[in-house]
Amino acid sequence: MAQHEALPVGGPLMTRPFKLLLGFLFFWAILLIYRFAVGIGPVSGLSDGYPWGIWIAFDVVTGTALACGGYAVAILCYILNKGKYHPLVRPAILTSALGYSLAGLSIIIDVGRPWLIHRIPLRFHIWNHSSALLEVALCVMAYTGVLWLELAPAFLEKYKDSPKVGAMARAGLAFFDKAMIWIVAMGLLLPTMHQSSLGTVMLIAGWKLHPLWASPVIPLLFLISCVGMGYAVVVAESSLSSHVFRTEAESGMLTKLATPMAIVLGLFLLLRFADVLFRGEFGLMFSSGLLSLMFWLENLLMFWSIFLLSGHRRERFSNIASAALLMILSGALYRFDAYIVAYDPGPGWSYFPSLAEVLITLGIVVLEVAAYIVIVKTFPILTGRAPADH
């Protein structure tokens, strides 16, 4: 087997853990039916003051950032021409495709009239061209399709030797071999647009968002943070999948991600603190109570990550994996704080997610895990991984 040949993991699908996932998804589906039957009000803690909660702040805003592994690795491979990272592209694209698809599902669950979502791309003649949310909606829809197109060769490779559909699969592979450069270009453009626009959305909040987060550079901070979270997820996904499927992780290649991870972290922290100081909000870092604590928690986790990624410590893969987990946590906290914790619509309004909101969010995560297991066991996604000795 070639060192970086992609192969299905194989093995039985209906294992005990997978059956437990399916069992939870059964009850999750019943809860979804209930949500659409009774409306959004009875199953959530949302209100006019807090029109969105964890279904947006976690499932979409944080979830799409965690799904930027394909975007982050593509920057290395195709823009910086670091072809040595190419074996990481396919599993990163799968994680991104699943993450963005389920973020779209979260939006369908969250909006009051989901049956009208199709009007967004179709009624272009009444678009509000000044709307940041319109750009986010269009880009997320388009990027989800682009991600599955990027992953299409993996599905076609499965059937290229089939006597029934082999000719069609080989023709598809030939088409994608020529078209992939354009697909990848779209895959690099679209996240750059909508990840920054997710930050732009919170500029609209104005005085409702605390000054430590309400910054003119929040679109750029959102964009930089999604790249860092993307690299971190690639490391975490590889570590976790190698442990679960008992395969060899690309530890040597992943260790080399320490440099871009540290650069992105350093750039984010430099911009974040320079912005706060430039706007004269230095005192708020220490005088804002819980929000000061959240601000420092976000940034100290990033400083800790840089510490693990610097000097001789970066030579140990365990340090890289730990730094990746800290990056995921700090990036998620930054986005969650910007959309919920640091957002205050005024007196009389409060928000805490209902049990149904939490269970539906957990179900989306479970669905992503279950879909990942099915795809990597069936199709050639994971690369360069021979079975480990155990």
Given for the second form:
Amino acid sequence: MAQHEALPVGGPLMTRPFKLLLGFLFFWAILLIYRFAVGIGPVSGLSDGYPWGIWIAFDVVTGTALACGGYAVAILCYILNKGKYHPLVRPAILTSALGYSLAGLSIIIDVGRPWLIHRIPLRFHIWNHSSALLEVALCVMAYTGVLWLELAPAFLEKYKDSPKVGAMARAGLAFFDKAMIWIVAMGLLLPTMHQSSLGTVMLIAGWKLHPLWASPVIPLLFLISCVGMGYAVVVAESSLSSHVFRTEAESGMLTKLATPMAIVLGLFLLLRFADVLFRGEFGLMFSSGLLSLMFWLENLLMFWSIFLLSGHRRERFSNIASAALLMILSGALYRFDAYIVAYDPGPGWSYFPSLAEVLITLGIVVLEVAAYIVIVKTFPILTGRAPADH
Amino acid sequence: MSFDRRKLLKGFAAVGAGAAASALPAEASPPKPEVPPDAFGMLYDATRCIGCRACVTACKNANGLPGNLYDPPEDLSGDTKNIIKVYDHGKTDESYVKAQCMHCLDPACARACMIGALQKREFGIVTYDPERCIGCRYCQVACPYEIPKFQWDTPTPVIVKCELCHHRISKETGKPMPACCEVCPREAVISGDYRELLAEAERRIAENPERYWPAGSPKIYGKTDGGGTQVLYLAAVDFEKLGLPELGEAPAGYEAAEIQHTVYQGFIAPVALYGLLGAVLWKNRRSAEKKEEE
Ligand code: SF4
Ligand code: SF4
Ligand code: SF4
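The block above covers the form predicted alone; next, return the form predicted in complex with its partner chain.
After this comes the whole thing, all chains and molecules, with the earlier chain placed first.
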């Protein structure tokens, strides 16, 4: 690891844009207080017909998939033993840790009786083993903890030379050095379980979910696409942060991600179409109106992404960045469709997110960005040196 | 590619294949839920209902829910567990229909609920315990009849649905006394042991076969639909028009539980995968260290 050293970005924290973020978060907090004072109905477009909206479909389901960078890079780095990707690990784990923590916060905002949430992990004697959602809840809670543990060395490294707590920090680092294998193994197991179960969750909706999405392989599709989205986010985040913080761009490394990305995408498309054909739902790809359109939009975005990643096109970094964005879009769309658009509770119901609902989701994203800035400026996460004056 | 790594990829594939395969044989033979020995239920005969809504008021009173007859609710909601709806498409194509929980034999809501706030219990009644409910609303996603309702306008919401008046147990018979059935002036909705109700429904059909839908071989909705329900329906029009969906004989959304059970049976697959992952990581690290030494 010594060859790519991660360093704090440094520089002043209270820049103008950062203050803007904080200002927004202040109003966001007031909105949240209102949400908890009056209930979910008045602030959202949710109803008994559409009990789940963007707080679940975007903040939790898409949010955690986007937070699979840590998982996706760990597969490359630790399982396929491609050490060259190592500089990508820490920033990826950080975005994952933030993403999962904020998905947790979203769940607290979304559920009606959040003061009882702790009973889910604690009352293990009454766990309902049939519930895919239970597995998701438990795994997400555990994985959030695992991610922060994976990141702990970054925090400890900052203090290892301090006269006061240095000894403790060094002891901690030594411990993590030994234990990390088992923590990382957890960090590989848990997403495999819950990212697939996030697909299983919607299978219970039965006739309410359109057959193009309600498939027995939906868990596998969710799992594969979260890996793809993980890589895509690593590319996007890395090029963005090297741009913003003017650290050394990892574009050489990111270009190499093109191959695994293309493989994952190809697998997804293969399974997606094979499944529809095998189940004999071929006609539905064309006869379902808006949903047929959504189906093709999802998959064409992905084809386009593969196109940009293949042949000599992949040698240009801008193509890889575009492919990453397309993949993110396509994966997010797939999740939105499976959770909202292709979910039809029957006549008389409709859903469109309210302004307050959108603002609450936006606040989650802003909080994530603000926390990311604070952490990379203070702790050794990114590789490459930043100009000291930034 | 090392031997371990190949084993690991196989492990991943096994979890995935397990998930996929579980659904395939399942399609051939969906589970057939059993009728609990003490199953209690309701029989609603739409051809007898005159739409007086006495049952709606009685349900509100028996369950301490707000509302009155002069401002009747239009649908089930966070304060309405029972409703009479009108289906009106001309003289020969009209009917009333009662809606409340169907008390499924294999309830999707209970399979969904994380720590069992919704559960099938005594008399086969599907009950709700707010002490176990976090308000995730997954039961609403799961229920094929759109029965569980959420209280949207309060900071301390609960799920509201018919629990077959299991809080009104008769001292004489030791069985529930559904308030809606007590007040019905025409015996359009009656309650009793599930098996007796089924026999009664068959008796009514035998007596007046031309009265019921579909002509020729009238159907008892709930006998097998969605795995079967403890609330049974008779009607003169297509049940789908009355909001009772065509479900087939398999319990609604059972594939989800099937996948969970197959992949996570005894927790063997996850533990094995964890061990395998650990082994591969350890091996990879060893080889990396060796390289550094050289
Ligand atoms: S009708 Fe819905 S709420 Fe009632 S038992 Fe069946 S699944 Fe549960
Ligand atoms: S809302 Fe409550 S009753 Fe419904 S599934 Fe969630 S925890 Fe269970
Ligand atoms: S059984 Fe009780 S709770 Fe259910 S609809 Fe009848 S009166 Fe209401």
